[in-house]
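Below sits a lone chain in structure tokens, taken as the form predicted alone.
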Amino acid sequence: MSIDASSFLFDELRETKRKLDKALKEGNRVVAARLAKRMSELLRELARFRSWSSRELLDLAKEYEELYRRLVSGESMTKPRSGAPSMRVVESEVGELDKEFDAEALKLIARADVTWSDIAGLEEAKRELMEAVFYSIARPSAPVKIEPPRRFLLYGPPGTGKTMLAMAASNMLKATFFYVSVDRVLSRYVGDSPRMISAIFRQARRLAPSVVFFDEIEVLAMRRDSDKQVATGVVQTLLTELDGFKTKTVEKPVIIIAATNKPWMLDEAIISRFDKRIYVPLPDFEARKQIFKLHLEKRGFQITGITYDELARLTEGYSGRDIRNVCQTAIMMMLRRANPDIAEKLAKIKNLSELQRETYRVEPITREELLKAIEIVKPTITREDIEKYEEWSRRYGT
């Protein structure tokens, strides 16, 4: 992000101004003097970053310095000039800053071309998301008011298909899909992350129907008693937006889907904001069969000497991602066996166009190659991990 470090100053300026106005109204000279001095300091600091409006900001700082002098010297608390020092220049800067964050939020729009048929297993999670999309758009036959769930927390081991579920829901809705990864939101500047989150929700409402997908939300919304918490401001902004994001226009819903591999790290208040908390478990026997078929059979590869049933039995405890890695490893073994002369061919190729004209052999993947791939690719989730997810699910699942 190209946004500078000044964004957090705007929020403090407005809050300090609010407190100053209150102190002046109540006739509290001591508090008002302290706040007027703080206003001057903040404006001078802001002028360092906003060179194009530094003159106006410094002039405004002088007005607050004058107010501070009058308050300390015991002169009348009457506000200088035509009233309290104008904050129009600061409000103008806030508007420009919001535009910058809006532009950054639009960069998070991603292509969601996954369909439900691309996802093996996870029938319960798919059903709940499908229902939410359907009831968000379709109309009831009787004059009843239905508020379908629009805030989903998907939790479970890594590599089980949480991102694909969010993409499939967005694709079904033909919605604008915002893929919000941690690195695109967190900033080294204090005020940037909450503003970025607000901009994402603002743009999601504008471009509705929308699906906003927060990946690894536990990093953004760690428990506020955690030593590793990112920033209280981020949690508070998420809470505010999750409470108020629902659009009144039923035809254009905004659906929030968050994914976490570590739900126990989430702030309790964030957990409570999700209408549905869905456990996305490791694939069962039938799902593992379908995942193998998705990555092999449906991509045109043949296997020999082994069945999909046997592959599913041999990979109990594997995630969908683990199985994909098994398939990719076995495919590369087959290609290496079927094309032993790659190095010699490459030595004779002079340019890219020659390489593009080359072909290579594709043969059935053997039992030995698949077994070797399973031996190489170990499951990434332990039994202890699963027990931890199941315990959390018993406590928080819906």
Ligand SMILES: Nc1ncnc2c1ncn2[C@@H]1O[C@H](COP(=O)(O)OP(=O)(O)OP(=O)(O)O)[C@@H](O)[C@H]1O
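Numbering follows the first chain given and starts at 1. If you're wondering where the values come from, they're calculated on a predicted model, not measured in any experiment. Think of the rigid core as the biggest set of C-alphas that the two forms share within 1.5 Å after superposition. First, how it differs from the form predicted together with the named molecule.
- With the core held fixed between the two forms, residue 66 has its Cα displaced by at least 2 Å.
- Fitting the two forms on the rigid core leaves the C-alpha of residue 363 displaced by under 2 angstroms between the two forms.
- Annotation: Cα of residue 15 displaced by at least 2 Å between the two forms, core superposition.
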Given for the second form:
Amino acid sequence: MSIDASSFLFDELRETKRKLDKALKEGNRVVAARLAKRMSELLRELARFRSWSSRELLDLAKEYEELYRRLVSGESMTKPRSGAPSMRVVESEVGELDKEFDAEALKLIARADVTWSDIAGLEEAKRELMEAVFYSIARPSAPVKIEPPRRFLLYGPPGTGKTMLAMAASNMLKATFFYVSVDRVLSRYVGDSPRMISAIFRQARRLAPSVVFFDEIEVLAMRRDSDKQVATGVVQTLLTELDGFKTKTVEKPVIIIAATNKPWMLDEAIISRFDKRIYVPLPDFEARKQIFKLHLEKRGFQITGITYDELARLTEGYSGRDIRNVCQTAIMMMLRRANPDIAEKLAKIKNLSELQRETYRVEPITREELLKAIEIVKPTITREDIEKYEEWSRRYGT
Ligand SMILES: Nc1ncnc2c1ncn2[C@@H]1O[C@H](COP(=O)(O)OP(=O)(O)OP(=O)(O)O)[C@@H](O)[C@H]1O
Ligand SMILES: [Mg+2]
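Having seen the form predicted alone, can you show the form predicted together with the named molecule?
Below: every chain and molecule of the assembly, starting with the one above.
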């Protein structure tokens, strides 16, 4: 039977059941009563967590509450009546339902081909993630037991490298990378979303080392207001899974990275589950220079009449994505200038193989083109936005 997702709850449930049977057999009423009560608590907990099979689990919980009542009131000590859902029935039913979603979870596996050197700046964030990866895999020189951080929340303005960081961490770990758009999970699986979340964790554990990346995690909190039931079920599942994480072994790590650019929408219950909350800010002068180089120089383009220092100075307040857009815009301008005749060329071309033999000119990108591109691509983030991030960071940053 493979019920990994909530295995820690199931394990305790089985163990409690075993002890309860023993206490009943030995006629130990006090111990049996305590254990019967624990059984019902565990079943109710499991029902909350696994909303799709909650009815069966709640029925079973009631049986144990009835047993508890009988035990404390001194009535006969028989077990829940036969015909009630047994542990085995509950387990197999849950297991069957899970299978459908395992296949769906596997579809979220994505390629993560970003390396640390593709990311400019963000030294602090890189170091935290590198450490997590390193201490998760490498062995200590003395027999100590450490709990490296496994649950990260990356927050900061859009387009600053959060997704890239998650991918680079995964790539370094040679991990299975699960890209989970929280918004998509909620809208595609609606009431089944909690099941889907469980399946993702189960598959991540099976295919460990894994990195599970939850993008736009704030959607959970937003939906919590509008589509209460669904989002609450997902949050509950997520929280239980994140909690269950602490106990997992070190050899095959599963690292959870969540990202948001609206951290203030998250509630404390979610925020507190993350070991590390890392601010991913707008690039500073050096990082902007680096990002320009990554998108121009490293790709073989030349610039003329302007330096990388000047470009970095002119783009204060721009995100990495804004800078990438500046570069792409400038590249297109250069190509248009260097190849003014493509319309005529295209008119003469008859088929694909002819087109494949065509060449086009590449020239240095001029100062005017870059300045024009900077003018066209306005920074997307405002000063007030930044203040909001910094304020949140002072309260919750680690
Ligand atoms: N620090 C950086 N170094 C190099 N490139 C960057 C950096 N930050 C952003 N970029 C560029 O911007 C693009 C978007 O980055 P990314 O997708 O990681 O942003 P994000 O923080 O996840 O944004 P969002 O919050 O909108 O999801 C990258 O593909 C890259 O081209
Ligand atoms: Mg992103």
